[in-house]
Structure formats: C-alpha cells, structure tokens
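Only one chain is shown below, in structure tokens, and it's the form predicted alone.
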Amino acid sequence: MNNSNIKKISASMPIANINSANSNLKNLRVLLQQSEDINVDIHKLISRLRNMPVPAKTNMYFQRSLVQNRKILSVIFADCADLRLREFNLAGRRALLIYIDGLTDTKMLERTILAKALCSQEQVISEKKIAKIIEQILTPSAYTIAIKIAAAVQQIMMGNALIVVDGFRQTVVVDSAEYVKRGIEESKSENIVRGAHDGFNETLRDNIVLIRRRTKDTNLKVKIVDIGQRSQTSVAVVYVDNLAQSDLVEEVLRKLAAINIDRLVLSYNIQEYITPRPWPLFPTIQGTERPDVVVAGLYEGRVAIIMDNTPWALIVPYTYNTAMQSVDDYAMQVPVASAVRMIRHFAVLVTVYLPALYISIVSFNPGMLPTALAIYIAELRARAPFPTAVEAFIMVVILEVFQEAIVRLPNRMVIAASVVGGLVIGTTVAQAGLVNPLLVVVISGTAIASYAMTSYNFAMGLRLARFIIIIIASVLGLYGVILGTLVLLVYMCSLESFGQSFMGGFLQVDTLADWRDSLVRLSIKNNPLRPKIYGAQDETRIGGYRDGKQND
C-alpha cells in the first residue's frame, strides 16, 4: 500500500483541523447554554401569565366551539391530575362534563346525567331548548345556568360538575358537590356536663344548619362572602336583624372585605386581621365549636363569623363577662351556678397574683405573716438553694413546659406524662430541696385556679400577665404588686372589641345593669334585659318578669 496517498482530512477541508473543531464545540455549547436560559424563560412567562390576574370589570365568557371551550379550561387547570374531562352525547350533540375528583358524587352524575343523557331522543336545535333538555334530566332546583368563565370555575373548585354543549355559551352547573367531612361530634375542647352535646364540624353548609336548627327566627341573616386570593373561602357572616346593630354588623363586613391575603387555613387567620390591636394579650374576639354558644350570642345583639374548613366559629363583640360564663352556669340552680360564678372570678386573681403575693411576703414583707408561719417558712427557706424570685420563676417556666407538653402529646402519652410530671413537679424537686415545698404548693394551686377558666385563649393571657407580675414583685415587692395591678387593670380597661370596652360591662357605671349575669347569675325571670354592652336594638326579652310583673 503506498502511504504517499495517505493524507489528513484537514489538508484537503481546512475547517476539519482540531482548532476550528475546538470552536465549533465551544459555539455549539453556548448555544445549547443560551437555549436552556430561553427555555426557562419562557416556562418563567408562561407561569406568569397564567398567575396574571384578570381585572374586576373584565368578564370573559364560554364560545361555542367545544373544542375551544375544552382548550380554555384545560390551560386554567393545567397539571391538575384530578380534573375529570368526559365527553357524551347530548341529545345530538357533543358535550362535555367537567368535574375534580374527589369533590364531585360521581355516582349521582353517572345516574342522573349520563345515563338519562343517552336515553335523551330530542334533538337540540336553539339555545332555548337546552334547559328544557336538562329539565328533563335535572331538578330545576339541582342545576344553574352560566356563561362566565370564573363563576363556572368557581362552581367547579367547591365540587360542583359542569356541562359544557358544543354550539352553545351557556353552561350548566350542576349541584353534585359531596366531599369527605367530620360527621357532627360533640365539642373536644368546650366540655359541659349538661346541655347540647354536638359541635361545628369543618362544613360550612353543616354548621350554618346547627345554628338554624336551634331558631326559626326569620330575622336571623346569613351573609357569605369570599376571602383569600387564591383560596376563595367561604366566610359566613351570620345575625339577628332586628337585634344587632346596623353600624356593627356594617364593621365586620368591611372589616371581612378589607382583608387581603392569598389564603385563610384557621379562623384565627380572621381574628388577626380584624382585631384592632396587632399584638393583643388578651382576646377580644370570642371562639367557640358549640352552635348553642353562637345563637345565644346572637340574641344577645352579637355577630358570629363562621369560616368554612374549621370548626370554630367567632363571636364579636367579645367581653370579660363573657369570659367569665359558660353553658353549665345556665344549667343549674341559681345559688350554686352564682357561687361558681364567683369561684371563677376568684380564679382569676389566683392565677395571677398568688405567686407574686408569695414573693412579695416572703421576700420583702416577712413581718405580715404569722410568727409561727412565718418561722416554718424561713426554716424552709433555709434548706433552699434559690432566691424566692429564682425558685418561683424557675417553678412556673417548669409548670408552663409541662402544660404544654400535656397539650401536643398525643391521648394515650398523656396519663403517663402526667404521672411522670406530677412526681417531678410535686416529688422529686421538693425532696431534693431544689424549692421550697410551699412553694410547690403556690404553684400547684395557680395551676389548677387556670384550668377553670372557660376560654383557653383567655386563660394563655393570664398566665403570660401572671409572669409580668412575678417580675414587678421580685423587683418592687407589694409595691410592684399594687402598680402591676394598675397597668394591668388599665390595659384591660383600653381594650375595645368592635366599639365595646373588654371591661366595659364589669366597671362601667351605665350598664352596671348587666352584673345580673356577670359578678353572679340570677333566674331568667329575675333578668328580662339583654346586656346592655352589646347594644341590642330590643334590650327587652320576651317574658320573664318586668317591673315586678310577669309578661302575658
């Protein structure tokens, strides 16, 4: 073979030489760089747009063509796996169903749509005859009628199908909406003795229904509206009409409308927005799972607010005396039901002061103890490594992580964790004179004065003001004790809800009036009027006793 007519490629096509190679890799990576950053960018507007809100005014409707109405909604619910597409005859014609799964009874549709569908003979000619076609198939009470495309989408989103008629805008909405939801249970966290045993589920329908089940007041409103961006839940906004007051119910629906967020998860999402004060100690909006809560609330002249997806509802205005009831002091005897009243007032100061009166005495006013005590205690004290103040402190950060542990553990992990809590709180700590045994008995007592409140949220507030207390005592002595009181007292005093004083009922001289059923509980023939810090329009109950003679 003769290698003199061997030659390299790059002698005869210069452009195949390793250098101009070289180039040609490097010009064919920058490409392939510049058409990923391209790709991103446009899947980057693609998003965008999709995300674009359409303007208010703007209403865009349903064509004619199937296919393009198919085209529109299968780009608004772009990479949704449970939307359902299923195409049918109609009478002739094609038509489409539209439904998620999963929200929709599918069984109902298969049974009263489809299958009456197929055995449909007319044939559709004009618009008008559609809705006898589906009057056919349909109760006029089970469908509607719609051509814009965000109320059919909206329809679609909270479980109901849709029909969509090739040659024809106007779409049929179909009442098929069923989901899995919590049957109705009684209250887990609003235990009584005696009285009504069920509670709010998290179905809006369901507990819009307890509540008119409890009245046939035709005055009692129901106003929903729609909150959140992007969720769309559903807000009811419930009264009485000849009751509540016009400028409080006109407040929480603006309040409702002025709230601007992209989704609302818990009703407590509402109270913050509507709650004059961003960082309030103590509630000013009242929450409840109990249905006869809310209608006795909504006699009284008050608003309910219920969201949809949550169990509890939201009473305003919202009151200390309101605080201080609850369901079982209206379930028996008067004389024992004040007397619970008053232990409940009592509770409240012992959750707060009791452990700041400790260090105050023993720390700064030995002398107004007796001596015997006063000897037995210094002898404790004696054993005791910690200052009054560090051992106090030190007792109820300790008493607060366990509570709040006994609250996040599941049921069965409870007895145990009280069990092993009670012999570390109570035991343990003592017999290693870490504290003094008093001491153990002090916080044990605010303890147990804490679980009568009947508001959870409202007992979290003392229990923060009771640390507020401890601190001014350590420091002041009774001193501190007495100006904590009077910070405390006038905070509580400048809270409002919707207009209404917190403490407004309790030290307000024009509706002392209403201690009938605050300080105690006297008989419902002995109190006809309705609170007077609510400003109902009829203050007056129907029967009863008034000016000492009973009402016919």
The other form holds:
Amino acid sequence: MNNSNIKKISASMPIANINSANSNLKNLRVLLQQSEDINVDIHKLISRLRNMPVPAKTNMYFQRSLVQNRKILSVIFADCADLRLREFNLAGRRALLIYIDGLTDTKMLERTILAKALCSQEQVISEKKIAKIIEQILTPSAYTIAIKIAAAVQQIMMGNALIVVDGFRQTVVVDSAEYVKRGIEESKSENIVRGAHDGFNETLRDNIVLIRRRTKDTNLKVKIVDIGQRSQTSVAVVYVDNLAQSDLVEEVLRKLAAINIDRLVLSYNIQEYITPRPWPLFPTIQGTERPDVVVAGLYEGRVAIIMDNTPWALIVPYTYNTAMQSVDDYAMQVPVASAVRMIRHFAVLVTVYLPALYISIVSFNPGMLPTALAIYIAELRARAPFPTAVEAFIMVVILEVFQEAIVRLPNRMVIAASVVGGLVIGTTVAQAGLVNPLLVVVISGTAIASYAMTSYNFAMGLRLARFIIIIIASVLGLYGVILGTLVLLVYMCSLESFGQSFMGGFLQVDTLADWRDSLVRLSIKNNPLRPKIYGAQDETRIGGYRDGKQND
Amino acid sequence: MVSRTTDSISVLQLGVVVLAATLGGQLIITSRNLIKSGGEAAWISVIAGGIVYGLVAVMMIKIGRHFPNDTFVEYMPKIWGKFAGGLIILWFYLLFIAQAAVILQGFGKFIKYFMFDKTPQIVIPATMVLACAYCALHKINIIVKVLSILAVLTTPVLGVWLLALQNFNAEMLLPIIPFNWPKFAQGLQSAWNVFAGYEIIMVVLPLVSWKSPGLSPETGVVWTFAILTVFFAVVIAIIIGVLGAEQAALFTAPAVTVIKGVEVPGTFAERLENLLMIFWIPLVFDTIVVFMYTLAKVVQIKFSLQDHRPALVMQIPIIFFLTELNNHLPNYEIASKYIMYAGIVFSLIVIPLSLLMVLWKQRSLAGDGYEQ
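Condition change, the form predicted alone to the form predicted together with its partner chain:
The complete assembly is shown below, putting the previous chain first.
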C-alpha cells in the first residue's frame, strides 16, 4: 500500500480531539458487534431454512433451466465437500452429473455415462422425453426418472447418481450405489457348531439377499419403509404372505410408521419404539444376526424387521419357547437335543434362583438340609463376618462388575482379567474368610448357568431378576422365593409381544402340539405343525403346501 | 388368527380354572374335618361328593347355555326376579369372600407352623393377597396362562403322597361293611369344602369360546371333576390308611403328618413335608387368584364397571380384614361350618331350582308360541 495515501485523522477531521475519536471508535465497535450478531442470526436463519423439512404433501419440482436446478441443488448441498458436480454435453444440451464421492461407483459412471456422452457429443437429438435420450446415448444398467427434488436428493444420499439435463423438468437417477461395507462374516454373537456360518452385515440389500438365497418362495415379501426425519434409514419388513397373519403385518407396519425420531442408529431403537411396555425386563422382540434364524421364523408365520446399517434383524412375536431354542438343537440327535434343551431350561432356574435358595435355606430353613450338610455349612459359615444375605449380595455384585468389565475389555486383556477375577479374587476372598467357599461355588454356578442362554438380552433380564429374588429371599426366605417366582411368572405371562404373551404356549393346555418343540425337541418328522401360538395361516409344515397349492 | 391376548379362554382352560379353584387351600386345610365327619368311609364320601358336585357343575353350564353371553350376575335376576336374584348374587359374593378368608387364614397358620415359626402370621396372608391381586388384575387369558403353567409344574409333585404308601395299612380303611350311613352323610356334607370353588364356572362361563368345535364345556367339567375326585379320594384314603380315621382327626394337618412319616434314606430331600409345603404355596395362590378375579368380576358386572380392576383393588383390604378376623374369632370352627352350610344350600338347592325355573319358563314360553 502506498504510504502517501495514509493520512492522519486530523487531516480530515481537523477539529477532532481525542474524546470524539474515542467516542467514534466506541460507536464503531458497537456497530461491528451488531453486524457480527446480525451475521450470526442470518446464518442461523439460513441453517434453519435449510433444515426445515418440506411438508410431506408439498412437492417441489425441478425447473427446466439447468442453471436454476444447479442453484437449487447447490443450496441444498451447501457445505457438502464430498458432493461431486460434473457438467457435460448430452445430445446437444448441457447436462449435470451429481453424486456423493465414496457412495457411488464412479468407474461405472465414467463407463456408462460420461464416456458415452463424450463419444456422441456431436449428436443432437430433439427429443421431448429424457428417457429416449438416455436410451439412445447412455447405457446405465438401471435408472429411474425423478421430477421431485426431495426424491432425487434422497437418491443421491443413497449413493445413486443424478443427471439433470438443460430444458427438462425430468431428471435421471442412475442406479450406481456402491460403498465400503463389511463382507459376509460369521455371526459374532450367535456361534454354532453345525449349520450355516454366514451372518448379516450392515447392508440392508445384502441381508435381504441372504434371506432370499435360502428360499425361492415368491410369497416371501419385502416392504421397505424409511424411518427417521433426518437419517431416512431404510427398514425392511419381511414376511411370508400366505403364512403371516395380515393383521400382524399391518400392526408391524403401523408401529413402524408411528416412529417419530430424527435418526435411527441401532435396530434396538426400533425395538424400544414398538415394544408396548416402556421398561420390559425381558426382550419381547427377537434379535438375531443369523439369516437361517430369520428364515425359520418367517416360516413359523412371524415377521422380520431388518434395518439398514445394522447386522441385527428383529423378529416378532417372540416367546420364551423361542428364547430357549438354538440352531444347534436342530443339528444334533433328537435325544441329545432334548437333553440340551432341558438343561437350558434348568439353567434358567439356576441363574435366577440358586443364590436366593442358598440365602433362604441357610438363613431361614436350614432344617430342610440333610443333617451332615447343614453342619458342614454351619462350620463354613462360622468364620464369615457377614450375614448370609449380605455375603451373597457382595458376591453377586462382584460377579456382575466382573462380567461387565470383561465385556468392555479388549480381547487381549480378557485372559488376564479372568485370572485376576476368577483365581485371585475368588480364591482370596474365600481364603480371607470374607465369604464362605460354598457361596463362591454357588455364585460361580449361577454365572455359568447364565452363559447357557441363547439370547444375551434374555440372560441380562434373568440376571436382573436374580437380584430381585435375592432381595425377597433375604426378607421372606423360602416363602419369599416362591412368592417372588409367582409374581415373576405373572409378569412374564403379561409381557406382550405383538398380541402374544411372552410365555406363549409354554406348558399351556390348549397348545399341546407346541410341546413337541418346547421342553424337549421331537424329530422334524414327528413335528408336522408350525407353532400354534404364532397363528400361521397354514398350520401344517409337512405335506401341506406344494407348488402354490394346498394339498388335500 | 393370531391368538391375541383377548378376554376369552378355551374349554380346556376352563378345566384348568376349575382345577385351580378347588385344588388349592382345601387339600391340606379341610382334610381333618372331612375325616372327622366321614370316619373310615371319608374317601367314599369324597367320591360321592365328586359325583354330586360334578352334576351341579353340569347344571350350572346348562343354565349358562340358556344365557350364552351372561354371567349369573345377569341371569339370576332374570330367573328369580330382581330382589331374589340380587340376594342370590349377594349370597354368592359373601360365600366366596368368606371362603377366600378361611383359606388364607388356614394357609398363614400352616406356613407359619411348618416353615416360619418366628415370623408374625399376619405377614404371610398379607403378602399372599398382594401377590394374588397382582395376578388377578390381568385379563382372564393371562391368569389362565399362569394357572396352566403352575398346574403342570406343581400338581405332579403332589404325587409325593404316594410315597406314604410305604406306611399304608389297608385295614385302617375298614370297616366298610356294615356301611355307616350317618357318617357317610356327614362326610358328604364336609365334601363340599373339598370341592368348594367350582361355582366360579357361573362367572367364567361366558368367557369360554365354546362355539368352536371340540370338547364341550360339560365334558370338560366332568373330566375335571373326575380328576379331582380321584386325586382327593386317593389322598384321603392314604391319610386314613396311614394314620387311621380316629388318629387323623386329632392332627391339625393330617395330610402333612402323613408325609412327615415318610423316610427316604440316602436321598437329599429328607424333609418331604417342607417340599410339600413349598409346592402347596402355588396351589393356594391359584385358588385365591381365581376367587379374587371372580369376586371382582361379580362387582364389575353388578355395577356396570368398565373393568374389574377397581373392584379388585377395593376388595384387597376386605379380604385381608376378614382373614385377620378369622384369626381372632373364638368360634372360628362354627363360622366355617356356617359357610359350609351356605355353600351346600347354594349348590344343592339354588342351582337345581334355578335350572328348573329356566326349563319351566322355557316350556311356558314355547307353549305360548314364543321361541327362546
């Protein structure tokens, strides 16, 4: 800058003094501050205007002018650094290709759109329909026409490319979504010995394919809805049309439509929305990472809900019987499977009741024990400083803290933590005489029993129920344990899963047929009916349905 | 259709409800009085009682068939007129609430005696009433699910009585001939206590979806009574066979005393009476739940309430108060006897007469050219 241009303030304001200069400076600062405030307000307003969703019934359409359309899209995608805009000539007109970098198969776009357009840029087509131009010049594998801005924007966000051509209101959505995703891997949470090892991943399309691959049934229907005002997450409702009750499907769709949330991240978000009770102790919706479990559920007349971006599919309704079933049960000899199933039921009882029974028998009814055992326990208890209930409570809390810590630890640390927890704490606490060794055995048995559950969420519910029963047992002894059991049973029966009680057909006199796959498992040949409790339209599983016709 | 949690049950489930209503408290509480009245032939009185009250139960269903969508609260005034019908409803209500109080009082007494000698007795019925109320607050099909699971899990354990056969002496059941008719008649009277509770059929019947093909309610109820009769007769016969009729009448709970005498050496469970008491708790729970639900339903229908739950909550303190009153009544035995008489009259006079009235009215209407 030229120094000659710099003049003293006294040159322009000869009579100015320091006071008036200060006053002006102060005014200037106020003006600057106000302008900054106005700037912030304007930005807020712009941001709000941008984020304001267009009312559902309001349709905004593209203009004929490419410049206008580009301006609209620039406003919508302002500050989106990953948006790519590429202008090119198409049939003698200017066109614009828009896509999100990383979500789209750019090589395919180059091959089928840009290269083809470049080769034929001299060609002029005076066609009034954009589809004709696309068909004559470009070679996309699949495309759709969009005239509404909101629909086109949603397609871009899904990874598809949009072509806007000057002079056309219609735009072209090219099916070109391709993004980074996890491959098909084994389920992390539902390991099995024998059976398919492929599990769901985070891509809805892949997950639906995994189901379709297992059945060629055209009655298997998939309805996709978008949930979340902002996230617009795709959620698929999958069912077998001539098996699932239509009112069940409608109820699922109605409940999904009623979800009012800005974003969906976990499938459990959906679960919480569609579960009738706000604080259920046990899961009333089945969660699985296994496509074979979903297919089996669909052919029982149930409905699956699969959300994009999560490998967890949900299946409704869900009952205690289903919670006790594992894929492995159906891949081993029937007597062995039945024995394993009964052990699992027994494990439920051990998980919930073993510490409570210990407290109540040792504290309230030691007379129930054989004399020799009662004397042995009394000797062990003689050194322990705490009452039985406190002793048990401490151990159960330590166990829970320990289990929670192991779940959160990196894999390499788990073995070290197991040694510290199991050997050091377990042995030392008993040797120090803080708790008696029998209680350590009881608590360890309880923990191991809880690992036998097929559903992690169900096992967690049982663990919480164990605390409740321990508290009741500490106050009312064995009588309290029985009373607590009765109340827990009533609670479980009253838990609803899409119109069905959580206890479902378990030991019910009016669903005797379901007993074949309940406490025990009969051979598949001896179990020709679907579970009656799920109310499938066609109850017969064997010899009932073939080639789309009901056999006589 | 998806079996939604609606307010209806099947015929088999009706059987479970009747089983739950009768198999609970009566088993341990009433066996002493029954043997005291019936002597050596008490088990025959039980069989006769099963047949008689089974027939009355079938009569209740026959009356119900004439009023398919009504409970007895609605049809009794139609049969007997508003005033007499109202009195019968009141009679039923008082009978059931008194029975519930008697069972709870006996339950508290026995649990305290056998399991918690240091616990105040009041705690036991109080907690039981609350647990039962929680269950009875639900719809009938949820209640039936609970009853069904408990019936399957606990009833087979009652087979523990069969272990008492090792001390069984068949001569104790004699003499059967010459047959002691007066004792038999007294035993038959006391047999009402054994089967008391089956009257809930009149309230639950409209909830039974009997239009579907399959088991009819009459057949279902007959089967239920057959099971109950065999079970009670075997238990009473075992008690008499082990203790003798005279001796059994001296014990507070002869059914438990019989099990106390069973020794199974080398097993973990040395105290079988405790095991029996543990499995008796769910049976009493079943009975009180059915009674509380029935009572609440009667009030709901009588006063045209939308729901049975307010009535149920209101009757909790009443049942508890009556239970405590029983504990302090010097003439508790006499009160129990009057409740029994009221029950017998209701079963053996009111119900048959009601059926006759219905048939007579139907015939006279048909004679006038009307159709039901």
